[in-house]
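This document starts with one chain, in the form predicted alone, laid out as structure tokens.
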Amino acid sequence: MNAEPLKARTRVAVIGAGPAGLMLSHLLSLSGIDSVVIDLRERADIETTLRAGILEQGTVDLMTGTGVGARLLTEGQRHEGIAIRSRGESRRIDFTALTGRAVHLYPQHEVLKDLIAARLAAGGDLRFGVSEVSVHDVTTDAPSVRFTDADGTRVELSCAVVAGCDGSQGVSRTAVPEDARTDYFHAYPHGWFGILTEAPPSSDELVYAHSERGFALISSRSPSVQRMYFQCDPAEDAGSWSDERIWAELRARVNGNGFELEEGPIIQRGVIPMRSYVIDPMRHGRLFLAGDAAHTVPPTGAKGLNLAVSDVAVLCQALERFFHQGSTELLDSYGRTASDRVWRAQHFSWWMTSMLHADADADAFGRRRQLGEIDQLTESVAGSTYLAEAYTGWPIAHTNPDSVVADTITGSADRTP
């Protein structure tokens, strides 16, 4: 006979420990809230799996502002443009003269091992390696989070809410009914094929390439590791490619015109697919999604990652203000607050996609049109000052003075011209 579950409680359980997750813990533990942080995935592979990480200013103003971004600071890249190269030519987009913000590039993984040691030092409860994991009665309000710990043991975990922070292929996600959702879906027909490669930095900021052979993206890591990737079919066998051969591609579609690769051994090649995701709404009773859970975006307009924070930007001020006050009103309005800048996210990247990918059947007047489209973004003061703030990221939503964000979220905004 299976034995009783160790019964647990917390005012907050979090499942998932990425981006979102931690986030939300770190913030919730300022205010005094209690939270448990569950992941299927141990420490190590968290801290060593290497994924994109571009910040917009707001989430380092959050970062800094919360006191997890002393590393960031010291270690990650500022960044105060991109370069747009069409027709072998370079064009620099300045955010820092058209907005007055930034970016900076520091890699997802560093991002969590702040978080992870920020909620260690501070005592938090994470239990990474945990499986079986199931969400009950969140139409309630006593919902539970079911799971068996690293040990074994089974856990029931009550809390006053449940946060799905746990990606698009986690458990959170299938917990809100199919009639109770509507789900946002579009594949494009694209995929990049991504490198890392030990070698110098070709370029001091990131380069989004045009070309008629297809899009590529010059990126960093480190002083010694580059990450690089080229459009694709999504079907595209990675391990059938020589290193030479995904040289002479990236050659094609970048140098040019005094502008040269910097190449080195590849040490990692992947393809990733190009899609986009909502859930509407992103709550269902307690169960409140944020991050992958809710959402995904393609990699071009570098938004995954932020929007993921500024979901839990946004529920944290909702759930100070729930246990705090009792007011369920910020609660009520989460999923409306949040989408508005999801939805604003997705049209940036899907435009930034169809801008910069070679469309493989478009006419010669859509190939020609793109072209136009480049020049008049490149050349203009109106065109580049949007993809300024809108790359650099917008304010997030500003809904709980009493919050511990609210100052950090404030000095954001007022970078905004």
Given for the second form:
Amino acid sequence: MNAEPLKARTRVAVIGAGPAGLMLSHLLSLSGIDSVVIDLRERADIETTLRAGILEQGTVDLMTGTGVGARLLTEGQRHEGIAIRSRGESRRIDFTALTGRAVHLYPQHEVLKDLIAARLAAGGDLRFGVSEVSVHDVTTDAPSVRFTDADGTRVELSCAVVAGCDGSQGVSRTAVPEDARTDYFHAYPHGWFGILTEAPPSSDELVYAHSERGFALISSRSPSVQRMYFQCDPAEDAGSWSDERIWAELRARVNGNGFELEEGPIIQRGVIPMRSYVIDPMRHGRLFLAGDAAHTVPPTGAKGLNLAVSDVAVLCQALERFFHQGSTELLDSYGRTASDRVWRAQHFSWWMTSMLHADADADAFGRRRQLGEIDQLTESVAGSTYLAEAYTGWPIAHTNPDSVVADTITGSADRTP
Ligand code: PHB
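Structure of the form predicted together with P-hydroxybenzoic acid (previous: the form predicted alone):
Next comes the full complex, this chain leading.
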């Protein structure tokens, strides 16, 4: 039973094969830094689990600039704006006219497929279906990660650095002792009821709708499958809703003045909670947290995946400096640099949520004030420029000019931490 674990070694042990972990491993490999990625889930789960689908300009540039953007460019859709609907009228925010930037609609699991394919083609070491993961000795310079491989072998993976990329429920976050961290947490009193429907697109661009009955969002997955959401109670039981009741609710929030949803069979449904969370600091010794392991955002601003990618772009630059030049300078400033953007995204996501959702506790003044805010935003160049900048994404911090990601970071000034 208690046989000695199999000993293995790598420079960076990456816990979690989601966007943060896979992108980090991909970027590091381009810089000649080896890593091992482990995940509790099977590859097929990772490649099919439905998540959000909006890629910021910087995420697109990083993917295309590092050789994993081919399918994104052919199968993804470039969106140059969104519509904001209130009082039954749509007003467009033109991202490209306002900022020169755009986003791509390309589902997260497609990004993961592309990253997994790239890692495997490059001979990368990815272990799916592992169990009993634990993190050890991160406050020394010889940390390790222990786990049981899919075939039942106990493994002790020694490394120089552990990257905690295993999401909000993973072991990495809890490996930071409580007395060494501050947790910032905010629960929103709303959930999102999400559906997938087999129907043609209702709109060329995403529609964010404010209505007296609450928020709704019309998004897409492909020419024949659409993603839609509407605000609900976070404790709502999605299974108790008939298809007709779902469509009636969506119609009531979105249809009107010539706009009509394309309806079809509902092939998937579920309720998503809305939370904000940030851990500070984003490291503990040689353990560095990235993506949802370090922070959670509500889906309103479509920032989750993009923050994971920008975190690891910053972490990769820091690890290159560490492994190639022997300096911990950028590792020491990683959390500060990454959290700068995290807090902008927290604000943006909170602001979009509060502007567009019906608040059960709001008085008549609060409800009317919301309309004033939406009018001001959509009719003012300054207001809509803020939304366009935030939605298409702030530049990824450019900290290491020698990094493999340096050329892919567009629109950014060099920054010295
Ligand atoms: C999605 O397509 O799932 C989606 C798009 C935009 C959001 C959230 C989710 O803000």
